[in-house]
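Only one chain is given next, in structure tokens, and it is the form predicted on its own.
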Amino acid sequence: MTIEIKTQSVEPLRHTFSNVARRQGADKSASRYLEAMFDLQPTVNFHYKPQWDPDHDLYDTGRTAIVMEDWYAFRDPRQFYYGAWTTTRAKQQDVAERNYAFVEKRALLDLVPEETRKVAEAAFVPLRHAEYAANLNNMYICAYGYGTAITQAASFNAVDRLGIAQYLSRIGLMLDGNTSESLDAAKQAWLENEAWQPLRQLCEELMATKDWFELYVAQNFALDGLLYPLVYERIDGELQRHAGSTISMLNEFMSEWYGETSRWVDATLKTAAGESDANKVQLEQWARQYIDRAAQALTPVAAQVFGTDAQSVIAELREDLTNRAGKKAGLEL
């Protein structure tokens, strides 16, 4: 008796979910990112005018001056949906944990001069409060923005900022021998030290900004675009002259995160600017306004490390950010 085993392939009627098929056709396979992003913004259910804001629907495109024909035109070049984001961050956290364990096990901070340790503590630890403000701002973008293409990425960004605040707190604890004195001193500096007040004022004003896309430009492009290169490139590089790579190892996550996140910010601004001339003009106006504000707020912070050279350092960073806006985001500043 002969038994023949045959295989038969079954062609699926469609290769993706209907929310994606409506946009790119049912015969084309979609990435997990597109499946987890397209058309998830509620447009019918729970779409009412809340009593606390009767001029807008709960989910309303009119909460920003930016106008888009399709709010799903935005793409995250990182292709982050929840699964991809958590996987990426888990790998980065493993690297960060190894760096922190390496520094602690070999007591590398004990080899850093006391004066350098004080500069590092004064420059880095108060920023944990700025990161918490950035968390709130991105959660606002998530809450009041329109379209999952932006809101899901903003929510990931918000959680990242809490993680960065925790890393900065951990650096403080490592510097003060786990006494938490550095955290108390950082809080007082944030509340009272003159060098931090302009930045604190800017962070608090951003938390009261109503237009969520304006907030996106102010926080994620202008402020971050000057703060991260200043702190994790210029100040970190200055400390390397006395601390070697020890402090840099503790800041590696922040440096890598900024480079990755900048791609998302640039892509979002480029898409919005390319939609219409009105969008481009509005984005350029916001970018100029908040780059000026951020530069003024960060100059006293830079002066704590660079002294009289602080203004020239900020000027160089402004030029770099302006060039980035033109090359990557399509904005003429």
Contents of the next structure:
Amino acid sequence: MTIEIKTQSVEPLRHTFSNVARRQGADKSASRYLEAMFDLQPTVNFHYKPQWDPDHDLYDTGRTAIVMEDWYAFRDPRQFYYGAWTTTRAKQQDVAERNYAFVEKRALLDLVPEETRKVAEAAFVPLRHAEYAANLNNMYICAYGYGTAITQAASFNAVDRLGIAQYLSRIGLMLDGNTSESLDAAKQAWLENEAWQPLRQLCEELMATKDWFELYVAQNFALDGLLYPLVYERIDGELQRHAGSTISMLNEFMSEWYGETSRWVDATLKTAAGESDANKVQLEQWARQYIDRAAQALTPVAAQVFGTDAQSVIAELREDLTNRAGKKAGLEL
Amino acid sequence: MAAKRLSLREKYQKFTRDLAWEPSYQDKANIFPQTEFEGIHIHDWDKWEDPFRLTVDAYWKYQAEKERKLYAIIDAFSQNNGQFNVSDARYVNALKLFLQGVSPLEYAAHRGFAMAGRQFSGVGPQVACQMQSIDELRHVQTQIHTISQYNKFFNGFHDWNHMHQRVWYLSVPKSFFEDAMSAGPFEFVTAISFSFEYVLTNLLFMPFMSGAAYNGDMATVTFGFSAQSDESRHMTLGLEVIKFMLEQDERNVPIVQKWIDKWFWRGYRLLTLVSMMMDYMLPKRVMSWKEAWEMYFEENGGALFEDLSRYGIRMPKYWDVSVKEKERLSHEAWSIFYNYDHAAAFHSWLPEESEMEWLSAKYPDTFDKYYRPRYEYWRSLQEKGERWYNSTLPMLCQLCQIPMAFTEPDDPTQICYRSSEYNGDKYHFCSDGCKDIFDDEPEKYVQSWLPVHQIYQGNCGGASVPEVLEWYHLVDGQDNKEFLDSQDRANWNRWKGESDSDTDQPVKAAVND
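After the form predicted on its own, can we look at the form predicted together with its partner chain?
Let's see the whole complex now, leading with the same chain.
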């Protein structure tokens, strides 16, 4: 039996904000994502030129070579606004927490052969520094990018990367029994070990890159596009042969995160490339350039696990990324 | 074997500042190009204290919990038409001012702290600024979602961000924040984290959130409570920033003092809008502006600066002027809006007799003497059907951009005029505080986008009021003018089932003491 609850019904005067109605072409109800994303960033009548960049306005389309008629053409397929993002991450965080607790409670890492643990430690823990660079790079995109559609998602990405750097640090502490020896060794490796130097060099170069969209392509598409599959699929898969799923449980957040975030990255590139041939040519040039750089930087990292097969592993991942660019991001590489 | 556990402090250190490294392939100045040009000397970023030690996973957990609760209430609020439970339709105008004037500043803070969080070369302040950046995004987005329901039933909300970038009185908050963002990262955090968040935020937050509570606006109150724990983190950052700069190098002290002087005055002038909201726009009043200023600035602020005196920091310049002005600020401001309400996106009105009595009691030295006679005169015009709107555009202060209606510190009957010459042009100011800020950086403040100048230069849609209103996206007869004649009031009476005769009379307001 259903009971009809009587409520007072009053006709609203309008269904959404005027800017949203203009973009929707009609005054109709809009999602929370759209109402809290469209047009948040000021576009006109700026008062003072920034002292740190007097050639541009505070918010300026001229900080990238990419040109858009409408910077709100970018949509996040995840429809993340702050509330949606943080509740999604909290759920994933909950799973990660349970995984860590499970591994600790059952002392599962003790069952992993010493040799495998060493490999895992050497392959994963130094990456927390690369994630820190990714954090700053995405904060840069949020700070100097144009239009809330992209910049808010970049700010979420930035915090995600800090979170991942912290998960990697935790994994290090689990592997070294909370002594932080693995973190210290990883930092040493990041600073001095030859295998990590090309990647560190690339990270430092990206932290000094001025064009924010170039940085987006370099960091979020090219570098992540090779690094995540290499580390969280290939190296993780290799470790599974000896460690079972223990290490994978600790990495679950990262692999799930990458799958989700790639959808946003691909959608962003596809929209920018679809806007004009000039954009497409520019994006393809950046993508090629930085895939080359990232492949070169990651080869010695891969070699730590795959030895002489590293070249072919990287070549396969490049091919996958090139295919992804064509199928999902509208780029012919 | 029991593992030796890192202390919480050590662990947090490993999880944040240990992530960074000294670059060797790039010059550090290419990665952090903004850390030196303001003249602040930092010798050791590791001396930065992290007051909260919040890791990202804990942040997600706490914040998601708060978001779930907040959105549950926002949903219930709209389902139950909670907007009809507010004290009076006049109250909603305070929310209009909030969405047009304050929410865009939350967004600006989101971007400004992203800049600071990227530019500081120490991980401690980077992480603190980055978390504040996304907190501020949270604030603007939850405000939009809360107020979305009001927008469906009341005028004036519908194009808030378009208006924020154009309408005359909204250039006051917009220029305030752009001033801070266009400076370097150290001045930005001094301006926003310390001078605004730490010293003055209670005067923004308390009036709006308590005002919401007193006036039955459950959605806004809930947002306020939910934001409070974020705000306490932000205030702590504000104090940490100041102490860090002062402790790093004594050459920083005069620079920080200059910024404190400037941003106290900038912030105080911005709060003019809040003062009139407190004294005039809340049908149920929380406290008077004067009482709030005494409690939150004179007492709390006084104690704070007493504390900072050991670093060689004194009270901000012209704080004494703010004390002299406390008995007139809100009245002078409300009169401006009464004059120019045909070009504003909220309604104004004259206080009713019961409210005049409250104002007399709260302002015994000034209200009956200077302001009551003015309101009574305006009421007599209104009764004759000649509601006064000023058709001459006002002169604006070059610095704070408020119409020049403030009076001399020692004479409430004399308008205060100050001016400076720069490159052969004359610039006008409402106060010594604004003039000093201009004189220190004239090349910056000659750039101000002054709404009145822009109208006269033909940059705002045309020379007539209707053309300018259209350019503002301000719907004449709906968004603007006298409350008594407004659609908002007529709709409210219809929805609340008030009789026709009630509609002809001003809505009675209860006045809290």
